[in-house]
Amino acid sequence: MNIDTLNSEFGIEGAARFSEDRGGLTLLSLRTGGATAEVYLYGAHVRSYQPVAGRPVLWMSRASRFVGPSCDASGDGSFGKPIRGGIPVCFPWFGVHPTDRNLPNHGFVRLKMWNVASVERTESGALTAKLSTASDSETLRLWPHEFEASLLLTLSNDLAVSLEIRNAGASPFTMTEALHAYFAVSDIRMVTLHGLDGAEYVDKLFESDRRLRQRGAVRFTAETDRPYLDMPDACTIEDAGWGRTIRIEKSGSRSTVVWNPWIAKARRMEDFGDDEWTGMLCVETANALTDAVSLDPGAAHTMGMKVGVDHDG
């Protein structure tokens, strides 16, 4: 569909409007009275939350590119890149493929072009959007199982975020799965996480699969890359430097990945800022690793975040 037909089938008026945004990507802003999101429809990709009265609380590389899909004179598609920052889509892997580095890293599904299925005010004042995608030759092509898969936001003060993906197929499968959210953050050197203290994680930065379990609140001083496994609770970043703290609840997750590339990855990173690290934390709802989800032919498994901002005072 086109802006206009887009606008004309799903829009609200001043609530909820399609536009055309870098690299001709659609764009879909969401406004009640306490919040504003927006969210792409290329992979469903949320770009942006943020109180009426606060400051951004995702985080946007000014390097990310904006390149969607295309289609060569054939008629096949091609993947777009990647976009840096917000909360990217990760399925139905997480991180390299575990056989196939050649693959898309986090999966294909952020790659893709998403339906819209409906935009709605419920009684409450609350804004949902609901985007859907599913497979077809080119996802089959590099992972041979049918999938359908939905993405619900929902906007009132706070910002939820459900990720449904069900077994289309004859034969079960099994899946890792993300909401890679990218945090704005004053300086992640004044940053405090809290929720994670006892649990067991892998430090991807060595390669061994070791567990070791977290003491206490957990803070920044170098390049961080931590899956949290059999980790269902909540958890919550404060930030000194700008005196709120962000509320992260999630469901159907039984793991949170924790990520800051720190000073010398940055700058090996063609998409991120070299000074950008200070920035931005990712705290990701996610199945990963040992924390796998299979499902049967037809059955569907649910995954959600839910993000709000306090402030001190």
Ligand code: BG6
Second form
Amino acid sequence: MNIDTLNSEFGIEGAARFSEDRGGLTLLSLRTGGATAEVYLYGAHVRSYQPVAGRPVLWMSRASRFVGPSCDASGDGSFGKPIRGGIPVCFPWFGVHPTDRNLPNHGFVRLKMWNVASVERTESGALTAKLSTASDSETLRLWPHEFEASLLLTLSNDLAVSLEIRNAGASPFTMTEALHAYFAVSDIRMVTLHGLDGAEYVDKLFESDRRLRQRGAVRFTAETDRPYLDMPDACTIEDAGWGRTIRIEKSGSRSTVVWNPWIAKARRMEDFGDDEWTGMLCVETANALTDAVSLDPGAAHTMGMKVGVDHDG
Ligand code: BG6
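Form predicted in complex with 6-O-phosphono-beta-D-glucopyranose (BG6) structure, per the form predicted alone context:
Shown next: the complete complex, the earlier chain at its head.
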């Protein structure tokens, strides 16, 4: 669907508008009385969220690629490149594929075009946008299961994002997944992450299944890459540099993944600026590793996160 058709079918005057953005990607921009948000149809990838009176809440790398799917005559090459920042949607596996490292990291729905199912204004003045995608011949080559996925955004002052996955096939499947949110921070070394006290985590910097236990709040002094498991609770990012507190509530999620690449890994990633590691923190609403979810034919699972700013400056 082209931009004009999308706007005439789903646009809402002064509140919801489609436009063409970098790399020709279609962007839906939403505006309520309390906040703005943007989402690409490519990957159902939330690009930004910002309360009207505050700073941007999500981080986006200036080195990110914006390359959507391009089909050649054979139909091959219909996946694009990952976007670095915002909220990538990871499914049907989180991280490296468990048995084949050549398959795309974090699954393939972040590399695929999604469709617009609806854009609506609720009675309370919030905006909702629902995007959807499903298995096709390309995804079945990488993962032999039929599925339907939808991402529902609800923007009021806060931003809620929920991912529903339905098993549309005839046999059960097991999945891992994440809403891989990148938060903007003043300086990671001034940030304290609350809400994970007592939780068990795997330290991905060591090739081991050993579980460690979090004691107190998380502070950052080095590369950090940790799925916290069996942990359904909310987190808050306390940013002493900006005097800001970001609240992240979640539902249907038993894992919280905490990631900052620090200096050396940032240098190794070509779509991440060498000095940008200071300004971001990933706190990901997930079901990863032993928190994997199994779905019988016809069954569905919904995982959601709700982000808001309690205090800014
Ligand atoms: C995190 C993983 O969720 O995502 C890290 O725990 C990974 O190991 C990071 O490096 C970024 O992944 P990607 O595929 O977007 O570079």
